[in-house]
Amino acid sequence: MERFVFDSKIKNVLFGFMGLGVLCLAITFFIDDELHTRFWTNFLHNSVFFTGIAFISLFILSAFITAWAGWYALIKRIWEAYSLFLIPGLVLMLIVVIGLWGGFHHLYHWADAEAVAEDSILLGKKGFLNKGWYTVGTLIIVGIWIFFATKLRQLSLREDENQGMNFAVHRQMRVWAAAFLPIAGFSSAAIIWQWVMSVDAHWYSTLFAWYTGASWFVSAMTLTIMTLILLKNLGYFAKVTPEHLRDLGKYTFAFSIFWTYLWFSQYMLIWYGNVGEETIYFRERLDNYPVLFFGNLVLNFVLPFFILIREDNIRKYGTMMFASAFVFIGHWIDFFLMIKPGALHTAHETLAHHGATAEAAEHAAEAGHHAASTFEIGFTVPGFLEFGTMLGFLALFLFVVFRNMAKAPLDAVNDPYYAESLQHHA
């Protein structure tokens, strides 16, 4: 059976990019404002983005197992390895938790007791938006995800230990996978409200969990395509054909449309409702982040739509690599736009309220409710430090993925649907 060799050459490349990420974070920390807003937003942004890819990969696996799908059996070890990044992902989010309790960052306005006492809206949300629930929710929810990820991985590897197809083990996988799906739906909504939506503490949207889930899904699919093409170029996954790539491309295309539908639905309903607490979210981004706001649609809808709608394009490795890279960056920017404006506004409110220095307070007062009214690299648009940090997190993600892929055969030959995957014709 084919095995992946995680050799020193690949490790050195990944260590190099991880070093770049650490360097970019360090530079960001020392050139930052007094609250280190840019540093912490970059850390939260990438931690949530890559932990979310790990979660949605587990969701994808569970959905395909439950649906008795067969085409993906040749590539399922990639998603199994992706899902195991939930373990370091939890560690990353616990760093955010420690910063929350220690007062090391001011990402969330609801974490300021004085601000909550003076704000009726924050006071009304205090039962959910508080440090205790943020901590417990992160530990319990991500802990449950890790349990299911390791359980499905263990059962998948147990299939390898037996000669021939083992339907008894696969039936167990179906039970665990089916159990995870409703848990994933409810828990992911609760945690994304905490991690990201509450950055804009006054704002809420019933579509936000669906929106971020679709963004994670497309990100996972595009990263899968790029990983698969990279490994094929290294001589692995020789049995994977353009037909498998076509299915990955179809999922990327379909969920790019779904993401756009959710983007429009969220925007249209909030615009039509015209409730001040809701409209301020889009007003801030339209007025002060127009390049990212409209660029978001170009990268995540227009580009994949016109490239992936052609049947021949989704079978071409070069075309799919190009499209996947841009769409992946597009959804990374999507999360940037979810986090940065609210966090910057909170930082300015905090500086103005507590008066860290006279200069900082004056700056905050001028910013008012339009925190990004002037161009500010790292907030208005991502800078080199943001992209360098993202590459560092991506290298960490791939390091964990490749290390886990090297522990088991790439070919899950005892999967009951392995033969179907070999003969797959989309």
Second form
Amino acid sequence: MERFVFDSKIKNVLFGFMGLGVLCLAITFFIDDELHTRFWTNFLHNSVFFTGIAFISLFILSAFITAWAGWYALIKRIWEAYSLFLIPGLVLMLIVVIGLWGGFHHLYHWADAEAVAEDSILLGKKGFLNKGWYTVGTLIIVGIWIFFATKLRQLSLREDENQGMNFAVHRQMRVWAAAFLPIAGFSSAAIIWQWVMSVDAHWYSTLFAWYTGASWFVSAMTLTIMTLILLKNLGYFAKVTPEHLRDLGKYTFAFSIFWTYLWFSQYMLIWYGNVGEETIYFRERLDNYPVLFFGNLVLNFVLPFFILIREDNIRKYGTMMFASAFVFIGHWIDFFLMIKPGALHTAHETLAHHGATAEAAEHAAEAGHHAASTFEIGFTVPGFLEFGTMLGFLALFLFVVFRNMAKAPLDAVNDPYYAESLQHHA
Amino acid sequence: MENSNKEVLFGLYDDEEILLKAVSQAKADHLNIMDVFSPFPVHGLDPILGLSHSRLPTAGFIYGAIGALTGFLFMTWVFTADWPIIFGGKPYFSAPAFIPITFELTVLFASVGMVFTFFIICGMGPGAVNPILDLRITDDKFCIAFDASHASDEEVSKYKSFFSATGASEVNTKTI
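Let's see the other form, the form predicted together with its partner chain, since the form predicted on its own is already up.
Below: every chain and molecule of the assembly, starting with the one above.
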């Protein structure tokens, strides 16, 4: 049976990129302001992004198993391997947690006890936005996700050893998958509020969790397309045809539109309502991040819409690779926009509060009137260090994925839908 | 399909797999198939029959684009020229507020346009005459039809031997 061989050539490339990532993180750390805001925002940004992709892969698997989908059986090992990145993902997020307790970073305004004490809004949210809940939420929620990921993987591997037409294992998988769906829905929302939305601690939007989840979904799909094409070029997944590619493209297309729908719904209601506490979120981004703000829409809506709408494009490996790469970067930038402005604002305020050094006083003066209104690489646009860090995290992600992929046969021949997947015709 | 007094020789098959094999066989034998009927879309039939992709989606895209333009321009005209009203302190030309209407009209134009185009292309709709070869084609039978109006006896026997060779459960003739 065909197995993925994680040879030293691929390993060396991945190690190279991981080295680049570590180097970029180190450089960022040393050229940073005294709170290391740029370093920590980059760390949080990429950790959340890739952990989210792992979570969404598990969600996709569960949804497909529950829906009795057949076409994905050929490529389900990719998503199984993706979902196992949740374990390193938890470690990455625990580093953020440790930084929270140790006071190493000032990503979250609500973590600053002095600021909370004199801020009625933060006081009101204290019951949820506090270090304890952040830690417990991260541990329990990602813990549950890891449990389901390993459970589904275990059952899927047990299915491989199954002989004959025995669907007992698959029935078990169906129960676990169905049980995970509601858990995934509620828990992902809670974790997104804590990890991402609370960066802008004063602000909230009820749509935010869905919007972020949709962003994760498209990122996971585009990354799947790129990994699949890469593996196909290496000679694996020979049975995967443009028909399967079309289904992956269809999901990318559909969820790009879904993302745009949520993005616009959030934007338009806030724009129309015109309530100061809410509009500040978009005011900040429109004033200081206009290129990214509109670029985000172009990369994540206009580009996939016009490329993937055509039936012939969606079946071509080259076109799909190109479109996926751009949309993937687009959603990475989307997360950049979610995290950077709020964290920078918090950093400025913290520096103004505890402003002792000369540099801090400078920052404080800036923060007084229009925080973050100046052009700053690493904050208002991603610089080379940000992209380097992203490549490092991507290499880590792929390293974990390939390692897990090499542990099992690539073809889940005993999956009841394997035959259906083989002759899939979209 | 118009009523053209065509004499149609058709064979009924019980299963889509048999139908697919028969159609490939007919193509290999260079038999001129008039049409194939099935109760549901049969996967893989179009490429064997050599049918090109439908251009209906392209038409749909054009209708949608027209709808989007209509919606956006109409809203712009209403709120800047015809009946300017200030809502919530927003400027007259407020693009975000026009997007929902633009979206709705895009969907409306695309869907209605595609339905009517489809009806016209297929000759369907009120008053259309739809000759049916066999009622069971809409239920559980698969049909391959040959135009036998001008076929010689030799050709007809060739068709018939084709039907018996490929496992047709029934062979009939009907003038439509």
